[in-house]
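In the form predicted on its own, a lone chain appears below as structure tokens.
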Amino acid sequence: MSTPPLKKLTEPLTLFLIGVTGDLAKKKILKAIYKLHEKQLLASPFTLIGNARSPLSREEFQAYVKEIVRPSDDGTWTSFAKSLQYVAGNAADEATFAKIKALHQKLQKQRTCGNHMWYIATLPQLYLPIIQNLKQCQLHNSSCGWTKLLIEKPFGTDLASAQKLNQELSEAFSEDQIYRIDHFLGKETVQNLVAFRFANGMFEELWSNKHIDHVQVTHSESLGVAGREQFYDATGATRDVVQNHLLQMIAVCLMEEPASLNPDDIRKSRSALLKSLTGLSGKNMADHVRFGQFTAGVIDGQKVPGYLEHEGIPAESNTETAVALKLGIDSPRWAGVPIYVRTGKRLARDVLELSVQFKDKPNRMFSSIKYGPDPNILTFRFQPNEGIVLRLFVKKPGHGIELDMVPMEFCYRNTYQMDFIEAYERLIHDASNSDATLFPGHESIESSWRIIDDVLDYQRRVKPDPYPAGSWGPESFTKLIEQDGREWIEPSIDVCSV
């Protein structure tokens, strides 16, 4: 089955980007929008109205965007620049949205009526006032085309705040108007989990506690927190990536088969898996969670400071820069199968992968041959060097029988010789086409917070274990998995290397 190309949007669209000079807009969103324009996937007319506090003229805003997208073709840029408009003002003030509305109405008199998309890419503390301002200015609905809202994570800071945010959203928009962005779900390799699992029938029989011993997720970053100190110290690793990205990825991998490819069916299966996650509550918390905080160390041959040495980080901060968890799933398919998760900053390598470790079945035929303790492992590598690897035993060439473990690899770039569609490009496109497959719903968000709330409560009561930058985390991470007679799978840079 071939992948259909992204469809061209056929109706005029106005995209309101709130927080247009912010870090996320600069690194991802503006580039994705320009790429859609460059591929001629945006309908004409298309208008981008940016908002931020900076007092920019329209010409200054156009120059700002040009510096970010760095166009290679003057004609393409000239046509895109004509679509750019800007309104300065504090997004927490209703008057700012009154100005945006006035500009939009002025432009509507000159152009064909069309659809409207609000993209909130601001600091999370502005989400509620922005939603309230949209409602107060009657910008949440439209008599001319549809209106949708894209909103970035984090969706709250705990279960109560997530529920409050969802309540405010539901008072201004219907659920089918709301697109909550978790860009991990937009990654091509995460989407491929669904195809790999359900398009290959042989894995359905293997995908259960009968054959699988455990699942591991490793998300490690060599980067620190420079430039994000204030945000990170108030957030920590658990909120930053576990509650959203990693739990959603686990749900995609282990969910029951959706009834169809319909977005609602896929989202229901993901949500049901998240509801069934267990293992983080009560007296057993100490056996299921470990926290770490990096100290000074060496990354790529360079000395780097510890977390507490960063300017703006309180000397007594207990914020975790790394966390390891042991989860379970309350279902007949996965009963007794632990899921081990580790993530953190200033770890040994930049990598994101999920590994399924199969049970090591006794085999009388090879019982007398020493071939190592490693059972068969199936690894989904999401970054870098994206691919799927199945580790198998084979006979080494030569006299006699000696076994060796080798990887059987499917590597995206080696097979398809092409670049992926960038996650934000796909998500903006899919939202414009009313395809909610890759967006978590409100139930999914609240289910993941129910698990993480207990972790955060425990985190406030314990001190994180120190670990040197450039390592795989504190010794307590190793003990967490070793107490069950297992060990962490160290990612190999040789997998799908390019």
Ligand code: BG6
Given for the second form:
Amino acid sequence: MSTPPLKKLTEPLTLFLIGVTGDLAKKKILKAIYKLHEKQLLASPFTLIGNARSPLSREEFQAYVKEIVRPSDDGTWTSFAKSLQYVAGNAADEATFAKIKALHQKLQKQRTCGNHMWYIATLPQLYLPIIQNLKQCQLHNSSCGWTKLLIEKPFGTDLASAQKLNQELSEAFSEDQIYRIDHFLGKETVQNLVAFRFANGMFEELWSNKHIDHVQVTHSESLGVAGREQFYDATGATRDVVQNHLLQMIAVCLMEEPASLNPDDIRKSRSALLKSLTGLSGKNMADHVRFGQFTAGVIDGQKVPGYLEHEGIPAESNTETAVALKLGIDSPRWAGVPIYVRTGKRLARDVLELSVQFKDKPNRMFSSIKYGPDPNILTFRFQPNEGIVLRLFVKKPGHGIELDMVPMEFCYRNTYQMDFIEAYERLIHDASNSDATLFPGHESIESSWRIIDDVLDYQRRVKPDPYPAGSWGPESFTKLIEQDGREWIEPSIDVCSV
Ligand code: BG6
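What does the same protein look like in the form predicted in complex with 6-O-phosphono-beta-D-glucopyranose, given that the last one was the form predicted on its own?
To see the whole picture, the full complex is given below, headed by that same chain.
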């Protein structure tokens, strides 16, 4: 199977990046845009109008971007630098958008009519004023070329605010103009889940409660919250990564087969899966959710301070820096299959993986031989050491019959000697080419909040359990899964360590 090669837009494009000096623009967005420029995949002519509060001249802005993208080739950089423009001003003020509009109109005069992509990458508190300003200044559509809006998560802080945000968005933009970014959906390895499941019929047959005991997701980060204290303390691990990234990833793994490769069909399947997540309201929450907060510890041999010791974090903060959950799905295919999720900052290692544990069939020929507790497990390692691993039993060579657990691995780096396309690069390119496959729609976002609202309500009522930085989280995370007679699968360092 092959897809057409990546397309380059033939009409001019202006990308308005609001929040251009923010953490995300610095770490991901600007680098991704520059990569697309290097690969000649940006529209031509291309203009980037950055906005932030800092009073930078155009030359200072160019120098700022250069420092971030660290170009390796002068010619490529010079042509990119020419496309950079900057407007200083508070994005909450309408006057800032009037200035952006004036600059854009001035630049337009020198060019033919083109397309417009607004990219909101600011603190979430600014989303509503920005949308209103776009509308007030008549920047939400254009008589000349298309206008799209790219908007970063978090989409709201709970169901009510997400609904309000969606309402405001829909008053200014039609749904097909809106591209909500969840960069986990843009990860190459997450996309491979779809290919793995639906291109290999034999696995699809096994994908149900008939054969699967449970699913578990581990998203552990050794990184702390330095530099993002204000955002993180108001957000917490549940809102930061579970409501969006991890639930979307679970949806890709467990959704019903889409009717076609068409973006609408794929989005519909993901959304339907999220809609069928079992609500937690009325449940004994301690059986389903545990929170953690890191204390001082050691990461990679270095002592690191506890969460509450960070400047900018209130001494009595209850914010969870880690969370473990047990979820379920109300569908004939998945009834009775628990989904365990754990994530957190300052955990033992950087890993993102999803494991499917198959049921162990009783009374088999080998039941009498002690071969250990682990039945077959299929692991999708999304990062690092990307690959897919199936753990199998084999007979250990020798006179007797002794079983050994061995991995059967597909490792990207062994098979493909090429770099992955970075998620942001992929998503910005897809959005500019009007491919919405990897962008969640408003329904799927509201479905996730329905579950997460109950989790957050519980979070407000309990204290997080402390865990030392560098561990796998608090004891309570272990108990959450052990109460069901299961255990967390410790991500193996050996997976695809090629
Ligand atoms: C972001 C979260 O959305 O995703 C961060 O806000 C998290 O807290 C990050 O670290 C993880 O993404 P990646 O691609 O670096 O694994």
